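Below you'll find only one chain, the form predicted alone, shown as structure tokens.
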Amino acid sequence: MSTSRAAIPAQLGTPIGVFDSGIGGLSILRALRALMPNEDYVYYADTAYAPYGEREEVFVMERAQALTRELVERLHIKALVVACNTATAAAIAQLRAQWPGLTIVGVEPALKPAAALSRTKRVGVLATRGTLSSEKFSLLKASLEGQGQGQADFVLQPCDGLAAAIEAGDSRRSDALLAQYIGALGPLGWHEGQIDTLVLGCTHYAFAMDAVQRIAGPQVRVLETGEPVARHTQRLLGDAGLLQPRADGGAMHLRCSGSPAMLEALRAATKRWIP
């Protein structure tokens, strides 16, 4: 594994690019590598500007463009996974318009599967303000609300500071925030009027899955997006004939817009969370 900010590993072929504002997107990279272990990957953590969820939409769009340009022009990626709900909502349409020949996959909160799985038809959504206020999220939510088959009512909870606490490895702070935000959703359970399904609407939150489940209780189903995104990426690459044919394991290269200390933190997080 290479973690140099400048040098590009000689063994890196035509990789899949993945970016997020910080370590949250590692939950998506973990799922991608589990499903496609022979692919090469470049993970770009934009830590100098994290977290995206509390930034203006125009700023997030500009950062997404800058990172995509570097990944395409310098690292010659064959596909891009925008491993951030906020960046997906703010920028994915523009990225696809600017790079029409590039396979680009975004992430979005798992509202549709949650609506289908919920028995009480009340679903809680934990996400950043940037995601919850985006037009893309509003359209998705509106398409799934109501009393029709497979639809549900969604209770939205912005989680200020949670991504930053998880990024910093501050489990005491993140547990306290989770208790606060999950408590604010209202009654949880399987009875009428209660929330029986929670959606984690930020890739960072997947790394706090155990705490979420412990606080919410065993009767509540908790959904995140890593595995569905990985399956969708694999399907698109297969359809385009871009899957790596070799079977000897792929290379992984880490990049970071922040300080050397941030790069070391990214490296440590990668070793901790990705086999």
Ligand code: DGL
Given for the second form:
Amino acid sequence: MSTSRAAIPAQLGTPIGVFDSGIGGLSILRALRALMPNEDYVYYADTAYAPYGEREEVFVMERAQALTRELVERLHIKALVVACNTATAAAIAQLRAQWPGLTIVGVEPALKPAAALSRTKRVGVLATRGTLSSEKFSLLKASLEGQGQGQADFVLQPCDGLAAAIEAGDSRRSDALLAQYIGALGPLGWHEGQIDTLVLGCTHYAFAMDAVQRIAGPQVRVLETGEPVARHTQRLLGDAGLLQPRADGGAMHLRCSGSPAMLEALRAATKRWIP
Ligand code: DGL
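Please move on to the form predicted in complex with the named molecule, as the form predicted alone is already shown.
Let us now look at the entire complex, which starts with that chain.
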């Protein structure tokens, strides 16, 4: 499948590059734009190769490298946000080693805030199989697991097929999968032994937030990562002197590795989710 060669708009200066397997990373782009509306952005959806979550780690790593190369060499990005938990887990270390001068931000499931916020100290994690089986995730979990302040027990649930259903806009299927996966976590609630906090460990799942909350119930706190990632990105850009000084609103450019119909679907999703 060929990469979309849509012309690069002239007003796109040195943008922030953001990528995901599909529309999921739009939940991160939405938070970035809300916090830094004057920046230029290029969003790259790797729809020809989505979903990533059930692929081999080496495949996801190679896709992340290919997308980063294109964003750096053709679109001249000043910073990269890997708006995908699966790709962050598989590739962020290699990307940082390969592009040492580039500011690179990744996303990871919000285990730390969840452990701090949970009262029952029992946290459910919904994520892709790739993320949950990665070494990066295991290390994060091990650092926060157990008794004590800021620690918790984590119940992990791989959600095969969920990102694909959300990507396809198939809410009947995504609701059914969510009911199955949330049901498999065990008892939810604020009593001892129950899960009172749920982590959405895949950027696609943020677009199913309402369904998650409805299925899990009002007593469960649901966390996604858009806002903290945006704040972290702003901090890094500020430290590197890379924040856009202009104050007249930034440009946004969409690309995708899939068919023209997929690019159209991405445009429609962007219109829907990013005001
Ligand atoms: N949105 C991605 C993530 O955060 C990947 C979903 C997928 O492609 O399976 O993990």
